[in-house]
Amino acid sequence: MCSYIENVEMNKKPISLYIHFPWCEVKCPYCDFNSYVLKHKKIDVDDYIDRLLLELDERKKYYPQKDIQSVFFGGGTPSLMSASQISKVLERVTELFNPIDSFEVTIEMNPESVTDKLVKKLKSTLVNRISMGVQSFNDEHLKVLGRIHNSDKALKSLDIICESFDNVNIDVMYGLPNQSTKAAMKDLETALQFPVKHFSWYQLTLEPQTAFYKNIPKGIPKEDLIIDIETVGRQLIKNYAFNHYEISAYAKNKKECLHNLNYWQFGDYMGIGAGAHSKYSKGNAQFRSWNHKKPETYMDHDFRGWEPIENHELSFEYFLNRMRLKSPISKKEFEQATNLDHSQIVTKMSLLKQKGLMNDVAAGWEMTKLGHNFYNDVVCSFIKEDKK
């Protein structure tokens, strides 16, 4: 897979836009996203959308790009918005930016919010990609995960979505409490029976600030079982002609997620909504900003300003993103994305090669299989010693 960054100046490459909807029907015990229970919502959704549009207008001033490659409605559960509310946001986006030919507009959905009426209305908007958070097709595992849908609802929702949309992603988790390899493969096989072009398969992790972190559920699989699940599962996904292009993402027919690729390639992006992050480039400098997390605070306070990404942070930030991809990294790509000379990381790369974590390739480097298994260690090696 070729990197789209090469031979393109960062501040001329099309941007991506992330739009955060912070409410869900329930808060899942494993979720560390910036989300809140819908019944406690104190803000009218139309008022929230007006705030999103105000922020969109404000942040556009910092992006000289005219082109936009993707929009991603995330959350929370953004499908709790109406199709007309989503369309209102997209209309303003296309007034400010020029969508490229492969313009990708994704909305995350959960099975419980899927109806035939909503999906058909979404089809009439600019939305052309659905990301469905199923997590499991096993009712017992769904209960443990705190999900409010069951397997039957997940299957029916996917039928509805796949009937209207060609570009669909399914999220499935593994490493669930008391999950065997056989049960994990059953989830995969069920998901892969649908005509989806993208598949996200990732391990349950116990993140700080989650209910699972404070009260660890019984039966979390041991490391040897996790390795067995991953080995068997990756081969199964490959058998269905999916390309493993990112740590936890698989695509067929060149349907990699354009929005996420822009993150992993360290491109410029705008994030609007409670807790959303943004990054932009100007000359040889790069800047970032992040919003107030609580929706009420986001609504009532000024939008936060920008902070420069210091040179000693750039290598780490770049590789934190770029090394999620399976494709080789060229020296030219590194230099264009960070405005740093690749000579600054030669020593570090040599040490990683000695440990069997990186290899030299034509005009650049690539992570070894061992390196991918120790992704966190490889990335953290780029944190400056005096900044640890």
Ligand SMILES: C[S@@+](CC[C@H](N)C(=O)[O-])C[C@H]1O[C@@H](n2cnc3c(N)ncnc32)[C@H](O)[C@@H]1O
Contents of the next structure:
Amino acid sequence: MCSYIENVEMNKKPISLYIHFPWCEVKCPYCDFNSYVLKHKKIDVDDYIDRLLLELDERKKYYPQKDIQSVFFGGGTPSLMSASQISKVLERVTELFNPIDSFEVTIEMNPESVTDKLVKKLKSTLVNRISMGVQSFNDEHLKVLGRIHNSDKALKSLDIICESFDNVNIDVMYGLPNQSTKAAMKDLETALQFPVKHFSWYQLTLEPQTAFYKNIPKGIPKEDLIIDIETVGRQLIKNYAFNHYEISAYAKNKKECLHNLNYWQFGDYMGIGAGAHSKYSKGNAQFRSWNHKKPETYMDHDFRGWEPIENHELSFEYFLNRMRLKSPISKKEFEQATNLDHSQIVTKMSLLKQKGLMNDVAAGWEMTKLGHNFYNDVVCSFIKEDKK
Ligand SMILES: C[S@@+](CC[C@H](N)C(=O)[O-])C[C@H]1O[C@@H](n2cnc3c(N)ncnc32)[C@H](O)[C@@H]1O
Ligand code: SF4
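Now that we've seen the form predicted alone, could you pull up the form predicted in complex with this ligand?
Everything in the complex follows now, all chains and molecules, and the chain you saw is the first one.
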């Protein structure tokens, strides 16, 4: 039998809002995000935005929160929207919610869609954080990745962005076909010359349903080379005064991504647009919903309803997110986020501690270095933890 603690905190915390823009100029062969090629688009972007606003109003009914802490325009390539389209969405957001002092509004931008004019216009909106998908500064690698920008365009775009915005993230990938440690470090060094406060460094993964998965490119680095790239690269990033706070994320000057922190801490969030996910808490229960993935289906159908997150899923889902973060996990935090009593995971934690994957700390637990290397195994051990 599950025991519960009173949930007084969860739905009092400010909400985070994700807004999905599902189109890109091209579909990159490694990408499994919910994105579609722009030229095949059958929907007018203004109609899509009207639909987003309708969904925002509809879903708002489930969130008693007045305050909002973050908005994230993700994709796809949301920088294909105009500044006035983005403003229109943000205007409705601020009619419905009160932005907190540290309100963070991020937009993902692809180098090819960056212009001086667009960046200046974005600066006059509530957008205050830019996430740039550079992936690499090496033209050969960019070509293999199917990207339509080159290194020169990436550098120029970053110059333009850093001139106007203080809070900038750069996405770079490693483990690229035929990439040496030296080439991976060159990408890192080039990115870190910019005055950015956040850096995301992802290992290229071969995701099912992608062109790379069906036709694996030659020269994908073997595990020992990946370990070498990671070891040398993490030290290099550290030398630039970045704090490694999540599996792939690094921040300096306390500019951790507020929006993503909320997911990783298993907070409530609303997601609108094709394929977006939402989660909210009510009393001791939590509910989730996910939208139709195809933009046409999203436009033509009722918004998807909510389903309760079952108790046996809660601890797994919590740790799946929370263990991405490097910081220790307190028992109180676990209980507030899941409404479960921590005694329910004591046996599982003991087993992980015996295997050297977790450690006890004063207020709770922390993952060991070994645990971080076996993140998937640690997290999966919580599946069906408290299934009755
Ligand atoms: C939502 S995606 C795309 C953002 C933007 N459209 C772009 O491509 O620049 C966010 C980031 O996920 C990373 N990513 C996407 N697919 C990946 C994969 N298969 N393996 C590793 N990282 C990936 C890329 O670094 C990308 O910038
Ligand atoms: S990686 Fe970015 S640009 Fe490429 S298809 Fe995915 S979302 Fe679009």
